[in-house]
Structures are given as structure tokens and as C-alpha cells.
Amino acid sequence: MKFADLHLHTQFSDGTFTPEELVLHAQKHGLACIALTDHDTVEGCARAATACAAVKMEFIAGSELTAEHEDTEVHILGYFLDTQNPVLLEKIARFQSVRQNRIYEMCAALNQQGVPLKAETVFALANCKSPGRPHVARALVKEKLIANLDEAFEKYLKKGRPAWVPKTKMSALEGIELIHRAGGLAVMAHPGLNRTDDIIPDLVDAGLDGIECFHTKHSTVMSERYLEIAEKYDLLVTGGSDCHGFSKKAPLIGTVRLPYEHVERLYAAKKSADAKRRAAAAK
């Protein structure tokens, strides 16, 4: 059997790995086929699908958009992306800025608190446009200002902490709207993580078309549950370890290994979803 890992993150976010260290990594794990999932970003893509290529591995350009409906944070996957299409790189530009702009804010409220951390220091360790709060947090733990990883998000950086910055979000609706653009197909990812059941009805309404039924956090409840309702709703299903590298301890990736029928799926979907905007456009 053939298996596929379809959230996956570098270095051009908050991952550890470059794309070819992801890649060797997808190689030693078995898996025929990988997708880059980088937050708000896609300029990893073309790294990835060139080492993908040099090891014979199938290679899904994508990127993760994050979102809000009706006050619910909700993480959009955006597969096949035209990695050039100039709404997608306007928009993904504009939301790099805000994160940008969250680091200087985090930073401000730490030095509040009297811990010296200076946004540059962040951006140096970061070296992205994509920076978010593990990029604070190892520059925290780097800088000697805080022992560890999970001492920095409990003290400073988790919700109610006194480092938390709230993220500007787009719309769950433009995330999707966004994607399809970029010739992409858009998924719900990690529901169960999100606790988004409640407004997967409207978002597919609105296109969805797949939701992530596998992730490291989900149970094997949630992952049977969350099968039920793509089969309800005639939903694409995906799955993915959400590895980031050395980020979080141990390496996530072969821990999930979604079955390639799935991504066979996929192809058929996008192969579908091209043919109805040719034809839409030659009307």
C-alpha cells in the first residue's frame, strides 16, 4: 500500500525542517506522496516539489490560511495552489504582514513584564515572512529569558497569558473563496483541535471541499466521527501528521499515514474542479 502526509511545515513557517529535510524525512517514512502546508505562505513549494522530484516522490503545493466564522478560529488547507497566482500572493502578502506586526506586539507586552526580548531578535531566529508565537517562544528559551518551550507558552504566550496577542483572521468564506482562485481545492483542518462541527455545514455551503479526518490530536473516535460527516456532507477526506520538525520535541511525520486512495480522490476533485472553470470560462 501507498501512503500520503498532507499537512506538513518548514522552516518558511513556524516548522524546523528546510523543504529537502522534510523530503528526506517523507523518504525514510515510506510515503509516495507529501503536501506543504506552510502557514499563510507557499514559498517553500517550489523547493519542496524539486526535491520531491529528485526522489521520485509525488508533491502537492498547499498552504494553510487561518481563519475565523462567526467568532471560530478555523485553519483552511488550500491543495494544488497556483503558487503564482497574484490574489493569492496579494493576500497571503497582506496576512504576513499582520503577522509581522503581532511579533512587535508580543514583544512590546513582554517587555511590559520585564523580560527584554526584542522583536529583531525574533525575526533573525524566524528568518520568515510567516513568524508566529514558536518563533517567540524559541527566541525566549534561546535568549535564556525562559527554561523551556512549554514554560514560554504557559507563562507568556497561550490565551489569557499576559504576552497573547490576538490574530486578525480573514473569513472562513474568503480563506475558501481565496483558494478555489488559486485553482486549489479548500479543507477544514484538525476540526477535532478546533472544535469547528458546528459550522462545518456552512462552510460547506460556501465550497468546502474536504476536511482533514486524520491528525496527530485526533482520537479514533474523532477521526470515525469526522468520516461520518465528510460521507454526510460528500466530502473529500484527508489526513496529516501537522509535523513541524523538532519544534514540538519529536518529529511528527509518519505518524499519520492517510491510505493514497484518498489522494487519489483528490486528483479526481481537482480534475473535476478544472474542467468546470475551463468550461465556465469559455462560456
Ligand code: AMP
Second form
Amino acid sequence: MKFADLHLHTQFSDGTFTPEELVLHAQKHGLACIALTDHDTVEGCARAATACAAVKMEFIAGSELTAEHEDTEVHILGYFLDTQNPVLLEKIARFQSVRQNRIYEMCAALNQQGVPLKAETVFALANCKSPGRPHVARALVKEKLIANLDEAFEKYLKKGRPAWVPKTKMSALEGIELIHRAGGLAVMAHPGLNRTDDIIPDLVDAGLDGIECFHTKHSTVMSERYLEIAEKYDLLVTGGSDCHGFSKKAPLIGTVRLPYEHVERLYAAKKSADAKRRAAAAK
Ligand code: AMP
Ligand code: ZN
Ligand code: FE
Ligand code: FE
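Return the structure block for the form predicted in complex with the named molecule; the form predicted on its own was the one displayed.
After this comes the whole thing, all chains and molecules, with the earlier chain placed first.
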């Protein structure tokens, strides 16, 4: 049996692994295929692709776009993205700058709480274009301003806490369209985590291609529920560990193993979407 992990993060967003380290871990767990899905960026994909090619592992270039629909945050995974697509790059650059500004705002809020964290410290630690709350939490720990990551979120960073700053997001419908324009397939990430079932029909109408049925935070019952939903709406099925490296506990890679038959269906869907695009362009 072959397996895949289609939800992984690296240092290009808030994971701790380099793309090369990630591929080594994937190899150790015997995965046949991985997708890199860093938040709002595709920067790590070229290196991950090279590292995968070197060990003959299949690689799918992806990203996890932070989006919203009717005031609900929803993450949209894009697979088979053309990482050079100018529209995609321009759009994600805008959301990366939103993320960078938000770091300044979070640090200002922390300073107001008497916590002397500098934005520059967070940027130096993050060293990527898509910084986020996990980097602020790590910087707080590193500067010994808090005991651990959990406490950083509990005390300051989670929604409603003093240093929580909302993030301007693209609309989910825009995200799906953007992924399609970049040649990708759009998949709703961890629906069980955000409890966003009621928006699924709208996303399907907007052209959603798949749904992440298997995820670290999905119970067996949840996964079964989303498999039924996938069947009902004729959606592709994906899954992944959402591994962020050594952030909290042991790396999650290897804990969610997507049966390869689903990857085959993704390839087939990509092929048929490309054929449709070509036919439309030839008209
Ligand atoms: P951001 O995109 O900057 O809002 O950060 C979201 C990321 O923070 C998520 O992908 C999680 O990895 C992490 N996160 C969110 N809430 C918590 C929490 N309570 N404890 C630890 N990590 C969290
Ligand atoms: Zn993350
Ligand atoms: Fe997510
Ligand atoms: Fe993720």
C-alpha cells in the first residue's frame, strides 16, 4: 500500500523544518507522495520539489490560503499550483504584507501590556514572508517573556486576548478562483476544526474540488462524516497531518496517511481540469 501526506508546513511559514528536512521525515515514514501547503506562500515548493526528486518521492506544489466566508475563517488548500503564476504571486504578496503589518500590531499590543517584544525580533526568528502568531509565540519564549507556546496563546494571542489582531483575509470564493487560475485544485482544509459545514454548499457552488477528510484533529467519526459529504457533493478526498515540525510535540508527519488511490483521483482531476482549460482557450 502507498500513502501520502498532503498537508505539511515548513520554515517558509510557521513550520520548523526546512523543505529538505521535511522530505527526509517523509522518507523515514515511507510516504510515496507529499504536498507542501505553507500558509499563504509557495516559496518552499521549489526546494521541496528538488528534494523529493532526489529520493524519487512524488511532490505536489501547494499552499494553504487563509480565507473567510460569511465571517467564518476557512483555509483553502491549493494543489498542483503553478508557483510562477503572476496573479497568484501578486495576490499572495498582498496577504503576506498584511501578515507582516499584523506582527507590528501584535507587538504594539504586547508592549501596551508591558511585554517588551520587538517586531524585529519576530521577523528575525520567522525569516519568512508569511509570519504569524506561532512566530510571535516562539519569540516570546525565546526572549523569556513567557514560559511556553501554549501560555503565549492562552495569555496573549488567541482570539479575544489582548494581543490578538484580526487578519484581513481573502474571500473563500476569491481563493478558489485564484487557485483555479494558477492551474490548481481547491480543497477545503480541516472542516472539522473550524466547524464550517454550513458553508460547504456555497464553496461547492464556487467550484470547490475537494475536501480534507483526514486530518490530525479529525476523529474517526468526523472523517466518516466528511467522506459522506465528499460523496454527496462529488468532491475529491484529501488528507494530511498538518505537520508543523517540532513546534509543540513530536512531528505529526506520518500520523495521517492518505491511501494513494485518492492521490490518483487528484491527478486525474488535474488532468481533466487542464484539458477543459485548454479547450476553453482554443475556442
Ligand atoms: P495565524 O495564521 O497567524 O493566525 O496563526 C495561526 C496558526 O497558529 C495556526 O496554524 C496554528 O498552527 C497556530 N495556533 C492557533 N491557535 C493556537 C493555540 N491555541 N495554540 C497553539 N498554536 C495555535
Ligand atoms: Zn500553521
Ligand atoms: Fe489550517
Ligand atoms: Fe495547516
